[in-house]
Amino acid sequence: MARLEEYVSIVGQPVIDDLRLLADKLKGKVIQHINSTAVGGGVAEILNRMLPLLKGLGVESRWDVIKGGEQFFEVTKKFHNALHGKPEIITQHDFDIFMETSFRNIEEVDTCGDIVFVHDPQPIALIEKRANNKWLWRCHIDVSNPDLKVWNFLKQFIICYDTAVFSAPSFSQELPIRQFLIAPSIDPLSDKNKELPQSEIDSVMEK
């Protein structure tokens, strides 16, 4: 796993120094990330790379994953497509399945972080556990043209968060809470983004 110092040649020492100054402001705080899968998918990939870097900055962080059965993930896949504007038949039974699983996770997931980062729609209902900590909803998908039935269902939870974070202004919706932008990015030191030798490129192309 890459260490923070390995990025100096890519971003420069001043950027690393700025990150350390920002990290100092989080001393004594626990940052908790919650999503729906430990492997596979973009969010898991991001968190697998991010948490060791946070640790390297001295930021105490943890990562928890909700539980859900096959029906739940079939429903959330339909939600995902509908939020992108793809026509989907969404029934009350789908919403019921979503909430049944959400209630189980509300009971079981320990939302102990001082700052709780909830990623995408699957764990969104955990906001029902909100106490005195800060809650952020991180939306990794484009919701600029959503199915309104699904969006309005999710919005009842979103507006209870302190903040929503989107990948681009054009991907967001008007909300009564604060919104921030975290632009899409890659980890240049992850295996999938490393430079390949020309011999390996040629070998793949030949196949």
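Heads up, when I say rigid core I mean the largest set of C-alphas that superpose within 1.5 Å between the two forms. Quick caveat, the model's predicted, so the values are computed rather than measured. Residue numbers count along the first chain shown, from 1. First, how it differs from the form predicted in complex with its partner chain.
- After superposing the rigid core, the Cα of Ser199 is displaced by 2 Å or more between these two forms.
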Contents of the next structure:
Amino acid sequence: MARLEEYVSIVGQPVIDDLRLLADKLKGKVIQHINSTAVGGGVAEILNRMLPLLKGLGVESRWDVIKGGEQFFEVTKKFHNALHGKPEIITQHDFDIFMETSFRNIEEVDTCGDIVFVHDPQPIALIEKRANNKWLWRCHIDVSNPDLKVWNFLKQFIICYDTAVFSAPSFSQELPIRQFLIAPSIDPLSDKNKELPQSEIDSVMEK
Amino acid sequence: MAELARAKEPFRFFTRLHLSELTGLRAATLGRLLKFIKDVPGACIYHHTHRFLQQHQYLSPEPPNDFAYWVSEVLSEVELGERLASIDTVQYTTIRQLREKIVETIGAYLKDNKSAKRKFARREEEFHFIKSVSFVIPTNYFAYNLREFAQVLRQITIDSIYFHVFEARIRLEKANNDFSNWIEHSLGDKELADKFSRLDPYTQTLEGLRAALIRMAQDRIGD
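The form predicted in complex with its partner chain is what I want next, because the block you gave corresponds to the form predicted on its own; please supply it.
Okay, now the whole complex, with that chain kicking things off.
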């Protein structure tokens, strides 16, 4: 895993220094991320790289993953497609399955972070556990043209968060909570993104 | 090495991090754009007229403000786009003045070009109003004289330079940038302060601006 110092050649030392100043402001706070999978998918890819960097900055953080069975993930897949505007038949039974698993996770997941980032719709109902901590819902998907049945179902949870984070301005919706824009990011030092030596590129091209 | 004037007060460098806050307000026509420009918080006007400076760090001159870009590229009102792009931001010392100029420019154009009111942007090309939220943090860098000042300028982020030059002047309404203020009032060098003030920061990249500031400080101390 890349260390913070390895990014100096990419962003420069001053940027790392600024990050340390920002990290000082978070001393004593625990940042918690919650999503639906530890491997595979964009969120897991981001968190796998981000948490060690936060640790390197001295920011205490933890990552929890909700549990769900096959039926639950079939429903959330349908939600995902419907939020992208793809026609899906979603029944009351689907919502019941979603809530049944959500209630189990509400009982089991420890949401002790001072700042809790909940990623995407799957763990969204955890907001029911909200105490005196800060809750942010980070939406990584395009919800610019959502199926309203699904969107309105999720909205009842979204409006209980302190804030929502979207990846593009067009994804924002009219919501009574504050909404922020954080553009998608990639890690330039991950295996997927790092620069390859020309010799390696050539050897692959020759195959 | 020559003895340099020591400042009455050191210059403390701050850095500025920011978040873009989505307002949920969107415009599909010039009329709606104008209405929202009149009503939105100053932080929105600031975002849409200064965003390019930090996002496009390698383009000089900087692209115009977001309003000019959208009007030209989405509504194809090229003449209005040019009028908005030619607004010389450095002439305005407050966001209120800048907003008034933008409103006046669009209003005058709509008065003379009735058909422009009827043009619609497609949903995916609507103008989204975004607000800039700043987080200003003190750094551990101080300068007591010009040599130290030039040295620190080499080490800080462009966000720090951006804060002291752009944000301090127009958003915090200090009328001048922080560097000029310090050089004039703490170092007592009015000539150099005026030189810093005359520099148009909107016509160069932030790295170009950094280099220009360092050069002016070095020339003054003869390094």
